[in-house]
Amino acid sequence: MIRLEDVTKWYDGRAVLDHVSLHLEPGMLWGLIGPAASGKSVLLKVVCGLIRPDEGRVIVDQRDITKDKESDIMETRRKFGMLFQNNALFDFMTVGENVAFPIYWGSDIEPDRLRSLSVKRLQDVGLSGSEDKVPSELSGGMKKRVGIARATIADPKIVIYDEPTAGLDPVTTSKIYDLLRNLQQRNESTVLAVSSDVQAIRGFVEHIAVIHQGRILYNGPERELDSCADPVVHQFIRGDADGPL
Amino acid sequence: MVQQNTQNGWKPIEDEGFWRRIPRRIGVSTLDAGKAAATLLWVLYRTVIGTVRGKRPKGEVLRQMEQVGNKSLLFVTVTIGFLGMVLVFQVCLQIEKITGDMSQVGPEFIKGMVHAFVPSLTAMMLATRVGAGIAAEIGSMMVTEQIDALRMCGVDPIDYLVVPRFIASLVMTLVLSVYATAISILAGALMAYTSYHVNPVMFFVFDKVTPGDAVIGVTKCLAFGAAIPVVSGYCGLTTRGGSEGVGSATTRAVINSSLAVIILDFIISAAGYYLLQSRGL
């Protein structure tokens, strides 16, 4: 479904992604972990065509999006839903309008139907009655839930979660991952999740990759991550202060 | 110190020396300026295409017209009113020293206001008020990833954000300029009458305003009205970093929009003179 072949991205003379190759099957729950500024968010944005790589190919559903025009990439992006690191809720819209926006734009759905779909999805994420609030009235956890509702309202085939639990307490983190798991099982979507919270994401995904300085150091089953011999991976997943990091 | 990337990260390379650094910097600056100009032209092209056949949020153009037009009324009235009075006072002061004949003050003042001063001054005011607003709004959406979120929803940010502001600015710069012309003439007449006893009947003479003046004035309004949102939108869409980046984008929007107005003013005035006024139109 998604294939990255030798993808490289440069910023200010530095390779943020360095010959990254990946293959993701449909329905896969895939996680990406790594230290801060290792290229995690850039990799997610490259996958959905928000950032064009300088070298390599990104293939989504047999289509090479690196050669596509922006208008064609927009069509491909309809297969995606994305939760952004800082939620990226539109601050000039209400919560309900935010959630409904991916299905409102470019469609002729009646406003009443849009509202009911938005209310239903907000119920799914445990935010009943919040549709008329504005994002600034919400707590961090609530904003995450609204972001998740917006990312999944169109039932996309691929959902990307960039730091879905950043800044949340352990109880809310656990609830958010339960919610993501339920949504994934219901829609049978492919999920790409990025997190700095190693233990929480390991409990959520089946396959995991570790990225450091733009290079993938490990990509395989989550249960085999502990046996990875790379010292950087070893130090990162154990959280040791001493080591190459 | 110049740095070069290696497989293992960064390492400094030896200093190139002063004379070798200059051509490199000139080259880099030229390339950056070329890229910026190409991006600006692309934003202009996409905005024009979006205006003709793009999809816009419902009611957004009217909302932006209120932002650009209605909310600039007081600012424009006060500034243009006072400028009109100052201009007339200074002109009368000089004429009084030389000939003392005030009969041409009104007609020449009106002609100058219609084809030169009012469109430029109104646009300069809009460049500061509206341009800064556009760049700050789009820039803050850029740094909070809201622009990426729009793109993920299948929305072209130029269609959604720049095009409504472009249409609103195009219309309202013209409307505000017509309004500002009236205000400046009224304020000028009041100053001429109270300070130099110029009869309003002698002041309100529109005979000197030719069709060419009106064409130049309207062309300037449309050009300025188009330039401000495109330049400011470009500054907003190229914002990088956090709140500092938004501040920098806002400053760039005001400076570049004002520069665009001044340059376009010169080009249109020169073209207008050679094409219309020199032929008696």
Contents of the next structure:
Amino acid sequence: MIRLEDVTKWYDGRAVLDHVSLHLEPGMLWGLIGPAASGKSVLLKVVCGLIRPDEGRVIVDQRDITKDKESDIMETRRKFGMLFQNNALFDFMTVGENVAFPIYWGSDIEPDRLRSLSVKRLQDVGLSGSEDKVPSELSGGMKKRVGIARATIADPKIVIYDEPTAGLDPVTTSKIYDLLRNLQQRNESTVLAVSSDVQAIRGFVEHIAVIHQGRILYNGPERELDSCADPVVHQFIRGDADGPL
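If the one shown is the form predicted together with the partner chain, what is the structure of the form predicted on its own?
All you get below is the one chain by itself.
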């Protein structure tokens, strides 16, 4: 579903992504972890076609988007749903309008149909009756659920979750990952999740990669991550104070 081939991106003379190659098969639950400023956010933007790599290819659903015009990339982006790290809810819209936004934009769906779809997706994420509230009335966990509802309302082929549990307590974190897993199984979507909560995301994904200074240090099954011999990976996943980091 997503293939990065030898992708490199330079900023100010530094390779933020350094010859990154990754393959995400359809329906895969795939995680990306790494220290701060390691290249995670840039990689997400490259995958979505928001920035172009300086070298290499990005292929989404068998289409090489590195060669596409902006208008063609827009069509590819419609295959994506995205949960942003800070939720990015519009404060001038109701919760229901926020959720419906991805299918409202550029469509001719009747308002009643839009509201019905929005209400149904809010029910799916455990927020029945919240459609007429505004984001400021919601807790952090509820805002995250609204973001998830918006990211998945169009049943996209690919869903990207950027820090889906940032700032949430352990119980809410567990509930959010259960919700993400259920939605993925229902829609059979390909999921790319980025998180700083190493242990929580490991319980969610099947495949995981560790990135540091723009390079992929580990890329394989989550269950084999503990056996990785790289000292940076070893320190990062254990949270040790001493080591190369």
